[in-house]
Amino acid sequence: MRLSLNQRTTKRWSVAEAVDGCVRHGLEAVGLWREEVAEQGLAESVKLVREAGLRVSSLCRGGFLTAGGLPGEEGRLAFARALDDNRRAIDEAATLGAACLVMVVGGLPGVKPGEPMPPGASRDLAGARERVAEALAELAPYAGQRGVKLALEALHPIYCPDRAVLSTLGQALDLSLPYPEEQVGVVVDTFHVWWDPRLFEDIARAGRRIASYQVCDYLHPLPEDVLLGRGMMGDGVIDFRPITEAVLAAGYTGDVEVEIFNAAVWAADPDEVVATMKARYAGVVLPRP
């Protein structure tokens, strides 16, 4: 397996910052976020990851899927604008020849993450997974047109609310059924999912929709900012070697990305967080000989 520098576990780094980070360390992968390619330029992101013979693992994110929920024409028209956002990161994910568009699909209608549920917003989950599907009935075949996988994120239950209405493994690996495994797959993040009593039978139904393995730890307690609750592999909950190994028996080739949301971490020396974080994947990731 191969192990990738998602950009947002050294959050100061920029696109240029990460590039000649990942080549430093001796890392051949790298995960862009849209916000940070922006800000360099695509066109410069290109130019910066080709030259340097990175592949781009993922690119984070799409999704936000969900406005459409809300009533009357406020939903129609945030549908709309989720559709048109959602084919421009398809065609920036396309430019990069990033291996997957990560799509965190969006919380229930009208909830803003990590802000407080504001008077008339929606409380149909059930609905708010309904647009999560029309969506996707529209993005996978650009998405295919372009040769771009849509990589579909489960996020942990507490996310619900405001981030992401698919909160299981199977729920994410059901909704891309109908669809070709190239254009539509699935993102195993072991923050998400380590919990769930079906992971194992999921990742193994996923099979080669497993579009992403993202790695990093579940701290216990949490912070109060849950957002940050994720820590460097060895310093949580996760037993990885055993997802990891169900990951790798279920066909899975790809890079093994680690990204890490946490403020320590992100005050820390990046250098030092590529380090530490290369010898946590060879002693708490990887599986045994």
Second form
Protein chains: 2
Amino acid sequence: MRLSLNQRTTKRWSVAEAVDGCVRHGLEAVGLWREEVAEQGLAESVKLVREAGLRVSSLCRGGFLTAGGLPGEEGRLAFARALDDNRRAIDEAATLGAACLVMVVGGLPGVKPGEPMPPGASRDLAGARERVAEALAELAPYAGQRGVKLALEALHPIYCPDRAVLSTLGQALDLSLPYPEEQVGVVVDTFHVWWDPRLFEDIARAGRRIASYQVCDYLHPLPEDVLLGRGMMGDGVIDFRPITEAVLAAGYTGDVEVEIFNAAVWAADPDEVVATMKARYAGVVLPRP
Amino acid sequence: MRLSLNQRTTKRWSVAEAVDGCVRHGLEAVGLWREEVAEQGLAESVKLVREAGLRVSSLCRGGFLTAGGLPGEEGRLAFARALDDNRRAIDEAATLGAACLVMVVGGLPGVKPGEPMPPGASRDLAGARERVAEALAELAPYAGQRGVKLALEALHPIYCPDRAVLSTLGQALDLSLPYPEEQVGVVVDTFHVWWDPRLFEDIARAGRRIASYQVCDYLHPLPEDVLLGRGMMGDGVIDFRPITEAVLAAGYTGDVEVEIFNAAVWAADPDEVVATMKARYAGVVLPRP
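Having seen the form predicted on its own, could you now give me the structure of the form predicted together with a further copy of the same chain?
Okay, now the whole complex, with that chain kicking things off.
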């Protein structure tokens, strides 16, 4: 299997620096973020990854499709804006030749990521989930025309209020099934799904729908900012090997991205982080030979 | 439906004070905790609730059955100790005439509630879940002989490392099915299950297996101590009515316990807390008339 550096793991690195880092450490793939690509410039980013001979294992991220659940004109405008932004994300993923566009679908309508629930936000979880399905019906054909695969990411239920109303792999998978496999797939991210009693059943059921396998550990206890609870593999509670073996058995042949949001990892020397990441990948993520 | 005060909502109150409070506020049921019952004395607690004419809607709690997953003698002893303690809890529930004994089954072997993962703890989640099933096979007949119903509680996945490897209602339900309905049921606790995409399907499937319906809100963001993220109904992200309606439609006729762990609620005047609880129960939990 193929190790890929998601550039948020080495947050201080620009696209150019992340590409250099991958080459220096012998990695063949990189996961990019739209914000950093915009800073580097899209054309320049394409040039950098091509000249380095890297695969772009994913582009993060599209999504945030639920604000259409707000009432009236506000909801209609928010839905239209979200679709526009996602079409741009799809275009960028196509230009980069990314293996997929990771979709973080958004939380309850009116709740912003990492912020408290404001007055006027919606508690209609079922409705928010319907908005996601409606948006997908608009975006999947657009992605298909551009050769981009949308990768629906189930997030840990702790993020349900503000980041993703997709909470399990099975739910993401069910949402993907109406579309061709090359248009809509799912992400298996160990941090988000390790606890799920249906995980192994749903990985097998997903099969070739698995568009991305992302690994990082789940720290316990989580830090106060729960977004930063993603740890280096081996530092948390996850037993990775059975999950990796199940993903392989399901037919996944893509890159394995390491995506860590963590204050200590971000404070460390990025080259040391990548070296540790390679060692841990071999030590605790890959199946025993 | 019938409102019950789980005594941890008014944490400062002893059993005697909680019983008085229920009577003063016109409640017909109380949920008790083993620790507070022990402080009051078991016989005295029985006398207090009987004289007040209250139902005991639940006794909290049995469980913590997973330490048997530790290797060797340590695991064997821990498993035996856990079974002994649970038999005592069952005896207490029988003496109190509690409608059920709530079971919080325990997290990864060797991880203590609210504490970091120590060296030597286990990452074998599947194994921990098997230990729970093994313990249940020992305890269910014992409970049945004493007329006590074990109520398996799925906890929010954030508590999977340290408090409960039962993470969804469906998983708890599947675990209960081999036993008679009067021996093993499940808890529907809104805080723990509100996000679950299979919630309504699993409530319907649970039917008369629902042994306890507990309500409190899910605060967003959670406080640093995630145990204290349980809020007064209406203060968080949960839309209660559809869940209450589903629980009723499934055939549940028992008490509805309000169980809130929350620093601000605990700091407030308990009588005001109970008054607010009654108002919110009518205002956001019960179905519209």
